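In structure tokens, the next block holds one chain alone, the form predicted alone.
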Amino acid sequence: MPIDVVADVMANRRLSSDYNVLALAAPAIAAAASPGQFVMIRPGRSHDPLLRRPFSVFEVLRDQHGAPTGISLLNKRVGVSTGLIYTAQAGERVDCLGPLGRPFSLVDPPAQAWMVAGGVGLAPFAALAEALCGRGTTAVLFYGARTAAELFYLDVFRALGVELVLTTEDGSLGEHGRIVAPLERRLSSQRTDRPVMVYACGPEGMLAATARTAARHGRACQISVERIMGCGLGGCYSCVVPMRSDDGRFHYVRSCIEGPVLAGDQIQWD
């Protein structure tokens, strides 16, 4: 069952004029969370915003003994809720419900884990990278953004031993272009007898391209979909995703219940 707490803000790390990482004291949620799960957040103590917003668990925070103390959220300021999260100060309180949703399935060696992130789609991958590296799984992060200034936490992933493949649309860091291009080349050169699991999160166009690329090369792909969620508990049906059944028919699933992690080759992208 999800846990509903009023969490104290422990820290707010501003990454840019629009991005920040908010640390919340929520040890019970942190202890129960798995990579790929999310929480429903409502900042401030007024009625605006009225509804909570979904955020991936970015990091599970721990004390010096390794005990879970809280979680962090990667946030981009675009509206009222995200604006309040961006400006939150230590000691403020935030309504936090979670962990929610279906997490990633982790792979063990000799399988490799290739994470594909576009922009704020980095959100589920810090926790995933930590879990994979703890299992000894070789991990690669394919990470793309518009400019170098929007590529964050590179030092954290490097410290975990994650290989970084970077692209920017303006060519200011890494390869000039979109992140699916180097993924395509790496999959083309990878021996088919070496297992690879592809994980992806980001804009829907990138997710569709990643899922199709993985499928062409016969690789499994787990997609963390981004959907507007009114409740996060399956009651409002605001977050449905079209899926293909084994018999070729279409059906809809609620990404807050059956997802947010879904099989890339089963999502109906068109």
Partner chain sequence: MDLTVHIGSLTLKNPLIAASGCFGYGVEYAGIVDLASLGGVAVKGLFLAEREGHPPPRIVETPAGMLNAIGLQGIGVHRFVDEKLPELRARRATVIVNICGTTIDEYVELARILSDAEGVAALELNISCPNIKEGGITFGCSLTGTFDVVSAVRKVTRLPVIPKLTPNVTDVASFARAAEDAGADAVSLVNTFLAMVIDVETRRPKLSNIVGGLSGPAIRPIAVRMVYECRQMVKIPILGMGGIAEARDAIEFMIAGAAAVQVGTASFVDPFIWPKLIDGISQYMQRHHIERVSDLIGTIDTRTRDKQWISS
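None of the values given here were measured: they were computed from a predicted structure. If you superpose the two forms and keep the largest set of C-alpha atoms that fall within 1.5 Å, you have the rigid core. Positions refer to the first chain, counted from 1. First, how it differs from the form predicted together with its partner chain.
For comparison with the form predicted alone, kindly provide the form predicted together with its partner chain.
Chain only, nothing else included.
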């Protein structure tokens, strides 16, 4: 059952001229959230922008005793709402509804967890990495961005014990190119008797390529999709994703309640 809170902005950490991490005081949502779930955010009370925006729970924030105090959101400024979230000041208040949606299912050792992130698609993976590492699961983050300055939170993932595989489109850090290339090589060299779960979030093309690559190597793949949402609760049918049907056709499912985490081999990619 989702909780609606008027959350104080605890901190706003600007990562670049486009990206920031917004920390919100929302202990009840933090305590209830599982990795992969999202919240619906309304950064102002005016009618423009009117609708809330969905954001993955990036981190669950805790006090020194480990008690949940809030959540953080990884935001990229692209429009009006994300612009307001980028410029939000500590002490401002935002409406925050959550946690919503179906979370990732976690894997335990000896299975390994390979996370594939593109750009702002890093958003669900800090919380997922923390949960996986807490179970002792070996985690690898395949993380691609346009340029080195847009690869964020690397120290946080390293500190959790996550192995990093990085790519940039300009070659300024890590391998030159797209992230699916090193994923493909690693999947090819992984012994088939060693179980791997692939998790992915990012641009649609990267998700399709990741899902196909994982399927080709017989690996399960959980995709966190991003869609324009009206309500986040299953009311409006805006955020649908085409899923394969048994008869070879497809049917639309609401990514807010049946996702945002969906099986990569079930999504109709073309």
